[in-house]
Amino acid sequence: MSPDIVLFAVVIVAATALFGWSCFRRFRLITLGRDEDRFDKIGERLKNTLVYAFGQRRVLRRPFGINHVVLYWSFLILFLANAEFVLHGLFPAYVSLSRLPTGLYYTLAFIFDLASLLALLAVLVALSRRLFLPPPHIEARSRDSFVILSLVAVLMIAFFGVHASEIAQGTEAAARFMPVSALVAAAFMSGAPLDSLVGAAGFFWWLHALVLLGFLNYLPYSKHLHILTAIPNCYFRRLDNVKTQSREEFTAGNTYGVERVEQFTWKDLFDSYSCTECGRCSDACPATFTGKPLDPRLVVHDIKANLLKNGSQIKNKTDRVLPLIGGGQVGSVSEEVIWECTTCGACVEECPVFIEQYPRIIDMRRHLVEMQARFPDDLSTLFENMEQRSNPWGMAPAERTKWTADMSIRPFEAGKTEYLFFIGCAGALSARSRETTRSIARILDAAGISWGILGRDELCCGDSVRRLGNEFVFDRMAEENIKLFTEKGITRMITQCPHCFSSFHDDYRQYGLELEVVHHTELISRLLKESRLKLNHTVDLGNVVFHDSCYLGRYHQIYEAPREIVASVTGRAPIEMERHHSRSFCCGGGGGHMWMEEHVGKLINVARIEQALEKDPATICVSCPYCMTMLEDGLKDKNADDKVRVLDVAEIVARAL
């Protein structure tokens, strides 16, 4: 055995050895974490696997993001090729490319060749993006990233240079199957001496494997531990979208919501290793977009520096060096920045590996609502009122109906009626909203529905308090519509609300209750297919901007029924703005906003108006009553609202009657 291998046997154990021992040290902490079921349902889990880690779905969502799906497939390719470079460097008798069969080696020759040109410029590309065309939502100048990308782009030089220096030496069999190590043959090392082309082989293939075995030990302590925890973050994904939170069961003795890192799930603190730091949440958020403090990514980050830096405290059961819940310094949150989320799902829709962000903010927003009793002043009255009165303004149940006045509506029955339209709270109590909720009931009566309504006995669904961290006060009001729902014998239900709608559709069934929820533009967009719904005209609105709700649009993939509405009432589609479907931008009134005071940065809703007149509407069609009020008020601040009207996709239908 030659002192080479030797070394090299010497400097791999050691190396070995060190990456096990920091992987050991990062992801014992992940078992810290309460259980969670993500082991089920094997086949499509790896369909998922192969879909968004393997095929980068979402990563190709951008256009930069081809760039990454370049880099990622070089580094799988290559990781052949340097699977044999260290089998090789241990067993260079037993082990090389070169005894496989002629058309093979060759075949592989090349294909290492080419990868590792695409790897090259890929950096190239990347570094570039960073230094001169950095994004706004990234930390593009971080050391971090630096490193890395310097590390890969040596790594690619060392790999030239190898087989460069054999070529020239006239050792690479495969030489005209690799062209570009090749061309850096006949460039750099045409003509010199024997000695020199051994000699710079030799530093090459050391380089090369020192950087190799460099690169493995800073992985563990860089955020491009994701390149470990990627992959089994996508197979551990969620199977469904995120709509709803985990139940939380009250006795005696419980804590609730997550004031200590540990309290999170394992998946939750899993997600924390799997953040690229990419900043696509960053850049989807409409709170970090209107300049306020809260950051999905940093929220993130902060979850897994706090699990870093108290892991061995909580595994002694020692003091906590650092607070989750606090502000100030990385590793904790600010309770300002708790409080920012509209639970828009942006960031969970955007992340290209499936970290759930939005959710880990509600359970902090648990601990402090159910355990502290902290939360916005703002809030107090709204907890009050629907503990007392089951509507977010307090008003008397009677208050309920008065939008039916003038109209013959009648109540629900079981056996005899076959929906149940529950109307909601802003649907029966803001006067704008009662406008919406008289056109839908012009409209189920023209199809011919059968339907009725609850009145005064209708209670909240309770999405707000949920999304607002006040799970007591929903669990009480969940259990009171069940009940409600079984006595009446309620089977289907149409919603005028996209959260009431989410909130019977997903949050109820965690207490079991299985309803046929429909939301009216899914109704409406039916019944016309089936013409089952006729419209006598088509109603000219001028310019016509759609804006999804994100509860409906998001949360539940309806986006082209309400535009497919207005469609068949104006006779052409309607405009989109920049951010629209999958990417639309949040109205401002989701996760209790609706009834919260934005004190830092642009109003979000202000954001939305403007990304709106962009498109110089005359109408701005909706289909939820939150962001009817948002968009109002954000119309009033624009002074715009003598010029652009907000209507919902119902009352345009019933203009069409």
Second form
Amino acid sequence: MSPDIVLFAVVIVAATALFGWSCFRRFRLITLGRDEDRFDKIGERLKNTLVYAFGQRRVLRRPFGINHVVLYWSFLILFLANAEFVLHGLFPAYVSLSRLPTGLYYTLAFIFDLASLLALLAVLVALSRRLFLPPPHIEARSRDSFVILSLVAVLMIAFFGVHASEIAQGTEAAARFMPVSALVAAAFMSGAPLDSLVGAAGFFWWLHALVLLGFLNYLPYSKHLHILTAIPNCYFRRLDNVKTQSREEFTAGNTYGVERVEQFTWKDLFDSYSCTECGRCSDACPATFTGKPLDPRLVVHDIKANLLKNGSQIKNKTDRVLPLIGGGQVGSVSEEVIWECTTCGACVEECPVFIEQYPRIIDMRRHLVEMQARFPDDLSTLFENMEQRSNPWGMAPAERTKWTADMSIRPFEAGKTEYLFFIGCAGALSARSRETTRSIARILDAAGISWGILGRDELCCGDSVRRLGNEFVFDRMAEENIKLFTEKGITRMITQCPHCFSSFHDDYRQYGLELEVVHHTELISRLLKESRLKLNHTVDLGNVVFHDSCYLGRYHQIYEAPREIVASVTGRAPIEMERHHSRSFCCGGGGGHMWMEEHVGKLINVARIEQALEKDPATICVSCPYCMTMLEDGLKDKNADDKVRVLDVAEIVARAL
Amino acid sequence: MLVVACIKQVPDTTQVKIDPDTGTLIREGVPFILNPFDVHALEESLRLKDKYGLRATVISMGPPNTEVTLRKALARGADQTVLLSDRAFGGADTLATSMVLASAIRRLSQAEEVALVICGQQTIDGDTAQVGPGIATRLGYAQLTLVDCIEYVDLPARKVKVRRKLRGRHEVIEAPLPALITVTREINRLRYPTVPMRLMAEEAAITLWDNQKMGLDEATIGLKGSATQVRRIFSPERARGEILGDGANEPEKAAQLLLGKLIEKDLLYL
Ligand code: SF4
Ligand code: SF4
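Got the form predicted on its own; any chance of the form predicted together with its partner chain too?
After this comes the whole thing, all chains and molecules, with the earlier chain placed first.
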């Protein structure tokens, strides 16, 4: 078959030029973002790309992911077939599969035939899923999805059309190795006159060519841009866990946080191009789940839409057509949305292409707090208390030692004491969490650990103000803490609260503080394993359901330590809720939400308690003072606090001492 | 035209303890804060600045470390600050304090007309509520105390209309300018400083007026100019209270008991 080469060449050149131009326009906007170094550790990055892009590891976390894997790999294979198709169209005399050694030719013909069938089937599954099953979010049924899926389906049909008509004509030497095409030929074309077979071949060939080029040119304007960006996005991913924000430099003339889309880094903008709109982050998000306007997928989408809308204005330095913060239309994020995030990290954990959703929300919080002094009313007192008294409630420093009651507690002394037990504001000041603190103290003593406290000198770690975008105040608090730790000669620390733990572990590392920080659950589990802690008996706590703390679990992958402890105290592993480990559901207290009211939708803590109550627990086990408060409140809300209790892992252990 | 807020840095009285032996305040280690009532005087002056274009000036009499508090005022948008600091001002009671503040306001008014002076209703260290009225009397300004809402300021007509919060009722009055207003805590909520403003305030120059500059008669200021003399400070003896009901285990019963007592003692009206 010889298509009109000149015509095809013109079409190819035009289509490629258009595609190039579209990509140039799209990707030039990425360079408007701020700098960020993601070019280090090439080996590790390549490995990640293999595992997550080509291996589709995260896509496979969901059962339907398998369909994507099939489509993805068929596409990669058919990329070769299509390259051959185009080149053969242009240079039929030089490029052709049939010019390859016969064995290779037949093998490839077989593989391409099979891959086309798999791609077609995957597309049909995807289409039926969208049509007949409830989609994860309504945009899954967007025109965009149907256009793309139909294009792919037509492309595959055209592929079989071309090859079937050649097989029917008897001109395809590899006919025996192309079972699907052969079947099509046998079913639809056997006995057809030669000239109509030639006509059919021409028709399908051009259909294939035009759909292929149409598909190519549709990509940059659709969510299927991810076909181009997802692989590099996996390459450029953050290699460590996303658990801290970058520092800001406080000198006159600087601006803080993000108000305009180009204040994001290039990678943040590239993230927005890579979103496949799969909706996995939305499914994971506790705010979305409880009916709040925040949906991490939409935040990412708004960033992209804003960049596209404002692109030429940013380049020409003229006024924006659409503010990034404000809401009201696609491409603009409302302040309400910005304040709803609990920084639970579920979105980041779930995203198959490693988009970092919630850190962008904190960037915008920074702008609101630091440049505009605009934030929900509840936070005024919190910010004031943090700055004046270095604790969220504005309590006097002397209150910090009240938990010790009649216990004999020693102040930390460098050289004499091994560990600083950093109590944390909740552990020291909240009546309920003081119980946990006392339990930890008893455990440490029972294991013969050398420990001391800072007493009234202890300051807040500042985690909440940092997640709330008040980086300036956090910065000052961090400097003060570091001064204190250095003066006191502290090198090893036990924390009761996962938020203190995470902050000292990562936030403070940005300030050069290299502490050995351990959360009490990790330490206790180690002490049990080393037999330094003897449990006298097992304790019956009824059904124990375990709730993961986001900042221990997703942030630091500490999933097993608390579970093992519970198992050794009660003699059996704790019961898991439907959402657990890395898929756990936030208690609603992180990201500063301990001090904020929820005004829209269901309360997150109540939603979580309902999930726990499904498992008919007598005890809900936690490892964080925020979870403790939120879940106890949830129990009261459900009038279940007389039947179910919340206990910290440490309290459970203390009962067995 | 100026709006002048008078503010004071006070020891955080919630952290102050009285030495039972000497009967004096233990000040050591007690942090200083901006008097919680003055927070609202400052905010109100900033609101008048925003609304009427007045120049917000903040003055404070106190030791040199008062500078910290004045910088906080600058960070929130005050246009200028004056620190009134001199050993000779020290140990002042309300009479001597109002002397220094009134003279400072008079000095300010020589350069630019003063429309309003705003003070907090009282300070948490002295709780006298006398300094505001003292200043007004010395300057001959209209005196509007316990204001919880400034309805309007009419600069061309030189008038101000405010609402006073009195026990069980409100009183709306109009007064000529210049006037002195003392504000309650309900009047507003202090704004939060932006980071650029904080950084600016950290670098800003604070004007210092000592007595060399003020030239006040030393017999009228500081300890010498004070009419009050502190004889003794002590925690009042209090008859032991009684514990009513069992709030932890029978909250409803306990609440009922409490309500009954309050009504009985005429502290609660139904
Ligand atoms: S961090 Fe949690 S609350 Fe915030 S957007 Fe992501 S999933 Fe939602
Ligand atoms: S951000 Fe990631 S998880 Fe969320 S919709 Fe986009 S691709 Fe899916």
